[in-house]
Each structure stands twice: as structure tokens, then as C-alpha cells.
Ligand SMILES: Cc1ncc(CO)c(N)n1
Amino acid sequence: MGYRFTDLTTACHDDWRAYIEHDFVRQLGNATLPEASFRHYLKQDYLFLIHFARAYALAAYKSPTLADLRQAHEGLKTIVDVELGLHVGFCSEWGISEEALAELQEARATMAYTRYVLDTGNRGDLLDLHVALAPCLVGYGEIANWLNAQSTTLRGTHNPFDAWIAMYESEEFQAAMQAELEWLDARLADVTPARFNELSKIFRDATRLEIDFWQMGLDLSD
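Taking the form predicted alone, give the structure of this chain alone.
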């Protein structure tokens, strides 16, 4: 039996749970998150999405097979043609104009995680890059599912952040998360213990940087 994605989360259990169950997430779920914190997060997440698109462009360059190249192309196309537009619309609903988004300065937490992902992808191979991105793509889907399992989570009109939960619990996002898990599981199955330890470090570092991203929102830090 080879390794699976769950082995990564087990190896980094405390950091993974601290990310999934962060105070930002809990407050978002029970509708106590300050709206200023959510707006700050939304702005920085827009910048993150742009770098996420760049990471998929890097994934295309790193792709060893045509199937991997097509996957990277579809990911890049989805972010640029669909997700960024949806995010701009979501920001507009929260009083953040597209002009304001275009003039944003990156917070240090945004720079730290996005540059870490791109540096990891540049230094390593396609699997390194996917593992560095996994806390985002897989993590957000898990967070939505975790929130829905909590008795304290409010839904519908009782929660001004309900649309955020709905986005990541959606069939489309959950399907994308499952596809990524299948991709990761297929490749982790063949790695050696030494290679798995390298990937665990990448995953742990990326997860810790995602924790900092949540904390940035709570603290309104730049």
C-alpha cells in the first residue's frame, strides 16, 4: 500500500486542524466574524487568485504528460475566465469595487503563501506544486464540510457569510476537490518514504501559511 493524501494530513495533524478549525472559520460559520475582517480577506483573496492562476500556468510548464497539461490548462482557464469574475462580483456585493481591487497592495501573508507556492513549483516538480496548493483547493472544500457538521454554524439569511459557505460546498467545487484528491492519491502511491517526508514538509509549510492568511483577516494586518 502506498501513501495517500490523508497521510499528509495525518503527518501534519495539528497544523491541519488549526487551519480547518481556525477562529476566522468558526466566526464565519457562526456569523460573529467582523465584516471588516471578511472584507479584508476578500480583497487579499482576489490577489491570491491571480497568483493561483500563475501557479496553474507553472503547472502547465511542469506537466510531463498531455493529460497533466490539459488539467493545468483547464485550471488556468477556469480561474481567469470564471472564478476571478465571480470573485469580483462577490466583492461588489460587499462594497468593494473592481477599481479598488486593481489598486490593492498585497498583505505580507498573501505574499508569503503565494510566493512559497510559486517558489516550490519552480524548484520542484509538478507533485511538489500540487502539494503546495492542496491546502487551498482541498482545504476550502473540507472547511465547508466541517462547518456544515457544526451545530453552531448558521445558514441562510441568519448568516451574512452564507454565500461563501455555499460556494465551497457546491457540487462543482466538491467535484474539483475530489478530482484533485484522486490526482494526488495516484501519485503519492508511488513515492518513497524519503520523498513522502519531503512532501510532508511542503504540505506543513503551506498549511501554516494558510493559517497566517486566516489570521491576517482577523487582525486586518497588511
Second form
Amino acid sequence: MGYRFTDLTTACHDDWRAYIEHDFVRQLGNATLPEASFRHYLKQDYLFLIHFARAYALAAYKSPTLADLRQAHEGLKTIVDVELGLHVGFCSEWGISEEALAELQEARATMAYTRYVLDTGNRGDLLDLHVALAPCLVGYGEIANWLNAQSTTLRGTHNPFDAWIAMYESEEFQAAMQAELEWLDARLADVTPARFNELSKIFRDATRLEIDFWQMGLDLSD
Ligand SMILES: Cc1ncc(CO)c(N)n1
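Right, and the form predicted in complex with the named molecule of this protein, after the form predicted alone?
Let us now look at the entire complex, which starts with that chain.
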């Protein structure tokens, strides 16, 4: 009787739903999110993505097999080629230049989340690190799908945030999410209940830090 990824979301159900269905996400979906909140979030997410790319590079370093190395490489490619590429263009459409991005001061919520993941990866093993990274890759794919399932979500020119949803529902992002889910399901299949409890703690911590990241956007906190 092995574990699967969905056992992690079940183990911290309330936090997971609070992350996926956060007010920031709802307002982004129904186009009521204040532009200043979106802009603040976008800027901080640029810094976030750079540290997350480093975390995937750490996963590559910790990979004992070619299959593990390929999976870490997949995550790194998705962030650097898909997300960060789109992100820089996206920021310029929102009036944020690359020079402005380079000079940003990191918000405390960004620091807390990214450094938590890097620390968890440094002190733990490859599975600890992937579980700490999972709310990011799997969560945003799930958020795009959740938004598309809500009747209140506006798509197309009626929503200034449409391109953001499009990025996370894209085939490339959804495929990276599926690959991560399969990798996690295979590794979770043979962990003990005690080990599963340790992993759910990491998953819950990372999910709570994702909630704080949304809240930082809403509150414009630095
Ligand atoms: C904070 C945050 N979590 C997850 C993702 C998805 O990669 C992102 N871009 N930003």
C-alpha cells in the first residue's frame, strides 16, 4: 500500500485549498485584482523564480541516477525557458523594465519561501527537496485548472491577467507538472508512514509559504 502525491494534499487539505483558492487567485480570475498587487507580485516572482531555478539545480546535483537528473533538468528548463522567458516580457508589458527587475529589493515573504526550500534541500535528500518544490510546480498548474473551472473566471480581453492564466494552462507547463507528479508518485510508493509524516510536514510548510506569497501581493508588503 504505497503513498501518492494526492496523499500529501489530503494530509494538509485546509492549507492546500487556502493556497489554491486564495483571494489573490480569485481576484486574478474575475479581473478585480488591483493592478498594484499584480505588479508587486510579478516583481517578487522574478526574484522567486531565480532562487527556484537554483533549487532545481541543487536537485540536479543531488540526483544519483539519469532519470532523477532528467527530472531536475525538466524543472530547471521549465523555470528558465518557459516561465522566466515569459516573465521578463510580461513585466515589460506591465511597465517593469529589466533594469528595474535587477534592482529590486527582495520582500521578506520571498526570502522566507525560497530560503526554506533551499535549506530543506541542503539538509535533506532529493525527495525532501522535490516535496518542498511541489507546491510551486504542481500548485500553479492546479490553480490554472481550478480557475478555468470557475464560472466567475474571465478569459480573453476582458481580463488583464489572461496571459498569466495562459502561461500555467499551457501544454509545456502542464506537461512539466505531470512529469513531476509521476516522479513523486513513484518515489512516494515505498516510503514508510514515519517518512511520509516528515514529508507532509515539508509539504505543509511550503504550502503555507505559498499562501504568504499571495498575501504579500494583496498587502503590497515588503
Ligand atoms: C510563488 C510562486 N510559486 C509557484 C510558481 C510556479 O512556478 C511561481 N511562479 N511563483
